[in-house]
Amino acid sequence: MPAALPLRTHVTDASPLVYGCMALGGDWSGGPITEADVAQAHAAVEAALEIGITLFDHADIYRRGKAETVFGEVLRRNPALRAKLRLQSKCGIRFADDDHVGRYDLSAAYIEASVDGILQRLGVERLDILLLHRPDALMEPAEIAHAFGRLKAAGKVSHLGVSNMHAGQMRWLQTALDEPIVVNQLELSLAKLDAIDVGTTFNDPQAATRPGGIAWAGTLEYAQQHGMQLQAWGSLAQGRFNDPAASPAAQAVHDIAQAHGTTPNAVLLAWLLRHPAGIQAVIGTGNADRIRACGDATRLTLSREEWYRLYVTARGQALP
């Protein structure tokens, strides 16, 4: 029987920020890394540690493996760093090639082979957390559970999480697991409100008319109920709020940033951190100075009025 789920797992990290390593490793060619790539990655890691980040998020597809390779090179040259940080990576996305379409693959064989590749590129013996990157339509919970069990028994993975799964998918997968799913990483930001919006509009026609919202019903609540850590990728909204003239929401972000003497990015992150689900915001810039600037978010607590001003203005429609 699956184990009872704890109220809080506390296996991810104490910091509300996570460093996402997608920007590291140069281009997406799959070619060799350069000295400039290593220097950038090292600066990014040091900047993240400086603002209290210790959880570093990877995926086997980032820069076609080069993000993990360059990170592994940083660790090889600076062995003392390994004890200061925690590593998570994702698998399950397969790119298209000459013979196959792009697809998702959460078969046991592919998961286990992917982990071996991840560990080799990072130059480590164990991942703290393995995330299943996307929900495979052909996934079989028992098969995934067996793969994770073998990986854990071999000392290759400590914990299992998911990414981009809704409550029903997580509930279905959990039925086969003897340990709790510890993380769900999904796109969530002031520009991607579906998971929050579906709760506030559930008993109103707006819920059905806002694209994508219904699919996320209960996802945040499921995570809170079962002590699962939520992580928000795309937390800085791909720069959509950089220009205050771009939209009323962007103006609101800048107004609040000015009132608090901080940056718009810090406000975007603080908006996520204010949610009672205890969301960790994944920041993915490769610029060390921008990473450091994000540290302001951990010292900023938005009022209810500020939080709702940003939410309602960003959604572009009054609440029902």
Ligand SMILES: NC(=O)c1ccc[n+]([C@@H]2O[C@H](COP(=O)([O-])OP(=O)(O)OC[C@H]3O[C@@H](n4cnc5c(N)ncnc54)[C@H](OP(=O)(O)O)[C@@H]3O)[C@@H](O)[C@H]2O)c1
Contents of the next structure:
Amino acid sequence: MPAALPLRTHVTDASPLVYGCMALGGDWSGGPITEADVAQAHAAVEAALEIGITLFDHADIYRRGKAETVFGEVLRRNPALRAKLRLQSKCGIRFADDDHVGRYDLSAAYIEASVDGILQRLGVERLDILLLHRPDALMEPAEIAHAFGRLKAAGKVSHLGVSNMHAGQMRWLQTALDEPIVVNQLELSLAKLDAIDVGTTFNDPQAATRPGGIAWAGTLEYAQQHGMQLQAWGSLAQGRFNDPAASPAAQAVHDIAQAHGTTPNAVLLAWLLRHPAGIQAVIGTGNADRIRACGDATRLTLSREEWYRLYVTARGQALP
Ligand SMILES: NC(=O)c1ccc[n+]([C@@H]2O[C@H](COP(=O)([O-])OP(=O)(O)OC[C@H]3O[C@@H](n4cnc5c(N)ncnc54)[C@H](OP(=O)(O)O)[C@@H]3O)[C@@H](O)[C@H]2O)c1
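Got the form predicted on its own; could you also share the form predicted in complex with this ligand?
Up next: the whole complex, starting with the chain shown before.
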């Protein structure tokens, strides 16, 4: 068998878990952060570090910039933390306001200005990884490559990744880049199965019952073939499996959690980690105790039977 490509490279992290910072920074008002916001963010960062996480995922839009601002404040007050963590952020989404309809913008000028804002809010000189948050219908690979080249030369960004892009878009973007796209961050969980379903239902009438699902075709395979790190956002399914009475899938998650003496959240994460693509799960709970409990997932390997029981129950329809 040929040697496997390195899936989780030095670029991202040795941990299969990433801490998603969208819950930090208080409300979405864009107003000032509070002392309570700083305390919550500090507790979350410490809890994440405790379970071995060192990669922290941001976006310029989270809490309208306040997630990055509060994180920057935590770093400013605790300078020793900086050396313990890696920073990833995203740009390319513009909120709707008086001047703009809500839209995407991966123009060179917007990317470069966004990175300056990110660095300023985080209070750091360099981002480890910049992700293009969503595909922009008007994106041009050469222009993106130019922007990344300038950011890299200026020492502002080390690596480029993408988010919510399918295989064709990554392949196209890669043609203009001198360096590999290191990450693709997708929504993937027991509540969002498209990327997996598109493979298992190929060549079956079920594929036609999932409108839009075909767009995912080859996305997981592209990442694995190119040694690209996949990251799953929404990895805790936004708490939707918390109540066992909510659905048969939630019941299955609870049964398996009970059998292993762990939490439903740990089972949701272990389900992602069991996939051979070496997926990193981005956890978005802002609750320090829930963050700590997620650490169990790294010690839990689901059997094939358990994995498929969860998958088939969650999709709500037998596989072809
Ligand atoms: N690339 C993208 O387009 C994209 C989009 C969205 C998010 N993200 C990233 O991915 C991260 C995670 O995504 P996410 O926040 O959508 O999903 P998530 O991690 O699946 O869910 C987090 C949410 O679920 C709640 N939750 C989790 N476990 C719970 C439980 N046992 N009981 C009750 N509530 C529970 C949390 O509430 P508490 O805080 O109260 O625990 C929080 O509101 C984000 O922080 C962000 O970094 C990326």
